[in-house]
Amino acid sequence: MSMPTMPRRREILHASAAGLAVFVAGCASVPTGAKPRVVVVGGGWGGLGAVRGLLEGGHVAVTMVEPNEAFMSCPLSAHYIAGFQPASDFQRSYQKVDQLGVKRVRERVLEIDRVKAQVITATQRLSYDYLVLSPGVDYMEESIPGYAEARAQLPVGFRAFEQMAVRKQVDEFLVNGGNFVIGTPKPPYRCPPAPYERAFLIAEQMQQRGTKGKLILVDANPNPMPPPIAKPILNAMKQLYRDQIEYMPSVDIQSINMGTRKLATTAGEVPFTHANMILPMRAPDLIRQAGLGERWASVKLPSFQSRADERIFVIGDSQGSPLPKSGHVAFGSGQQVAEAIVARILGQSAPTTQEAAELPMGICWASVTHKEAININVRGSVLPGEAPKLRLTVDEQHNARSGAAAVSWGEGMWKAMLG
């Protein structure tokens, strides 16, 4: 097995000289005067990420938009909804971005006005010489019919805070028993593993309190994704759930009628006293609304930038590349682009190659229970012209080694991006 060790902030930018020069050649200039005002919208693992990087050296006004005042972290909140771990775990202030200097608006952003360069809240018209999109993703409700009449009580919880509303079903789940059903959809989405990961935790618990009843996995996928971590995770499945996981893969659900309480799907109805069903997924409406993609945002590679406008940037689970949709690839996206637009500001250039330019790298796990883990690296890169390649090290075997690394990873994360 190939096991990380925590990356210094030049492995997590990974921004080479070649996609400086690619960012350098397109951009335009910043007027001369005050100093030049990026906009960075989403407070997540991408914003903070450049946010942090914008603020070295004082060279730049930065407006963040976010409208929660605190972080959660979902990467790793899977050990809060399954009961291992309290909520506080996982949450941390903006109190020390804050003492950094930049300015935070906590609204939603309502529109981006590209020709105006303005980004548009409901109090709020901020102008940006560059802007900074990290604003998630949200959730394809029509892909499920009966999803949308039912939201209030099948939360999805692949977005910060909203793991309290599915830590709540499954405690019911956990002293009443029945039947836990978790929908996987087809990817891109953000965080792969993570189905399978809420799975496992819950079946933990499940063997831990004597719960009587079954966990039902049912995956669009024919193995779990992505596919390099589909062996390791069907053997802890057999070796330590085979009583507690019903996993029917190649299935699609249908629909839902929560007054029955079944799922239709391809493989006939599936019967449930709770479910969450996790989504088909996208960009937020504003990527759509300010014309830079449809399911995803267009971006160019290794320099995230929009391809139909040069000042502005998305990173994160928003934009459309291959690169997986995560924490740590948000992370590095953020800083990568932050680099390169301080660089471009202090007239900083970049010779022009054509070599390969590293793509900002993922570390990513997949709890298998509250003490062990699969660790997933991810390492890509990209040639001028060419489709990105990625390099996937996957552990073998779950272990403890990296269910203790995932946790000195996250911390160290935390602290990265808020002090």
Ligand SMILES: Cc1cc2nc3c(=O)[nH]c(=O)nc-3n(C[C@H](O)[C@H](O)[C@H](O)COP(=O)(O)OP(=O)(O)OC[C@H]3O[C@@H](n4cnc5c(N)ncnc54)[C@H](O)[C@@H]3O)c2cc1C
The other form holds:
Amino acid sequence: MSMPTMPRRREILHASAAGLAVFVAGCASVPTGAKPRVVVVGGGWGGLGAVRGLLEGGHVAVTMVEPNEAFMSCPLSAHYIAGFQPASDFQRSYQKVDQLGVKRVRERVLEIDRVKAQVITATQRLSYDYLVLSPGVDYMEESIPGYAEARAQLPVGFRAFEQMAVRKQVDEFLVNGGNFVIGTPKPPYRCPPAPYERAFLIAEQMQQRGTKGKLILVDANPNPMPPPIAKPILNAMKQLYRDQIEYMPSVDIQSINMGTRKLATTAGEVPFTHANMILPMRAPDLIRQAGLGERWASVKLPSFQSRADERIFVIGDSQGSPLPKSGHVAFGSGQQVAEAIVARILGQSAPTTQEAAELPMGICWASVTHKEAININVRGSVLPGEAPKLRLTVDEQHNARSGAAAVSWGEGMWKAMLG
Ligand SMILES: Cc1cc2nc3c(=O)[nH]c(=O)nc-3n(C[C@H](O)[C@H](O)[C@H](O)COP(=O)(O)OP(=O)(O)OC[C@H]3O[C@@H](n4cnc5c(N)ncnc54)[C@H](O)[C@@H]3O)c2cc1C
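Please supply the coordinates for the form predicted together with the named molecule, as a counterpart to the form predicted alone shown previously.
What follows is the entire complex, opening with the chain shown before.
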């Protein structure tokens, strides 16, 4: 398999002219006069891809709405959670993006008024000509009875800055020992290999620190996800962590009792001292409230244009296409959408075509030790009116080369977003 190097813009984007043409054909025109206004909701992987692309050339007035004061990466953050690296390695400031000319609003969007073409925060109404939504995921807390009451003690940690609460659990476990349970839902959820990666790095620390106890992976799936990665993940589990990890496949968690510290599961009761419940996920409520979809936003491919509103684009994990929920895909879809919006504004729409369009590619990493990883590459294409075709390539075995490539990939992506 060819190894990914530092991502360059075209490589991240990986969208053909055909894709662009399919997109721009359906857009509403923008009023002349002042610069067209594009509002981007979310300053994570997708939102930053869009913002960076939209700022190029200075044709657009770009507003980014993001409640966090800084960025924190979920990719590679297992190295922080398991105690191998400090949190600061995965955090970046928005300062350089500010300097490029974005208007940054540090608030949460509460509502989208599609009739007036405005997004509403606690203090502002922001008008848009085009709206790009990349608000990430919400957790379906109601899917496990007892979870909502236990939220503070059982953080999921699959969103920026939530990792600190999981780290606290891990630190306690590594010192005191016990049963650390990681619950894994059925896809679609953000970064399917991430629960196994988290388990591996915690198990590596158990070995290094001589922690007494077990890490129990309660998996709703029959095998580690996504399916092409199952073999190298199971091999790593057997080869490296036989004494630390107990794997329970095809087991659903039915409820949580924090009083007795027991999970009710389809395989009986599982006692725990610490737990990291990775819940089923969906797009944030904003998407449903705006009538853009149910569990996920409904979009057309390759354009990521909402099926409900031609002026709205939903990218990243909130959109419901079969593309993997990956930061690389999110950033690439943001860049693609930005390029197409600018092309439209400049009146550069290409003729529509029946050619297959390449979709933004995905790169994921499953760290197996703090030095070794398994690499997964996803490439996709779509023919007009047909379901997208995805091709996955996966390392057969964890290796140090992918471990090092993951680190340079992360640095390259954070630079492309925030440098
Ligand atoms: C442990 C882990 C490991 C991962 N590893 C990889 C990997 O190796 N490779 C990879 O490509 N991907 C990986 N991912 C997946 C990657 O993190 C996500 O796919 C990516 O973050 C999705 O980008 P996004 O823009 O959709 O969401 P996010 O990056 O989560 O950004 C969403 C942003 O929207 C903001 N927001 C939410 N609601 C609102 C609102 N109402 N108003 C304003 N702002 C709002 C949030 O504050 C957030 O900053 C991993 C994820 C996890 C959890």
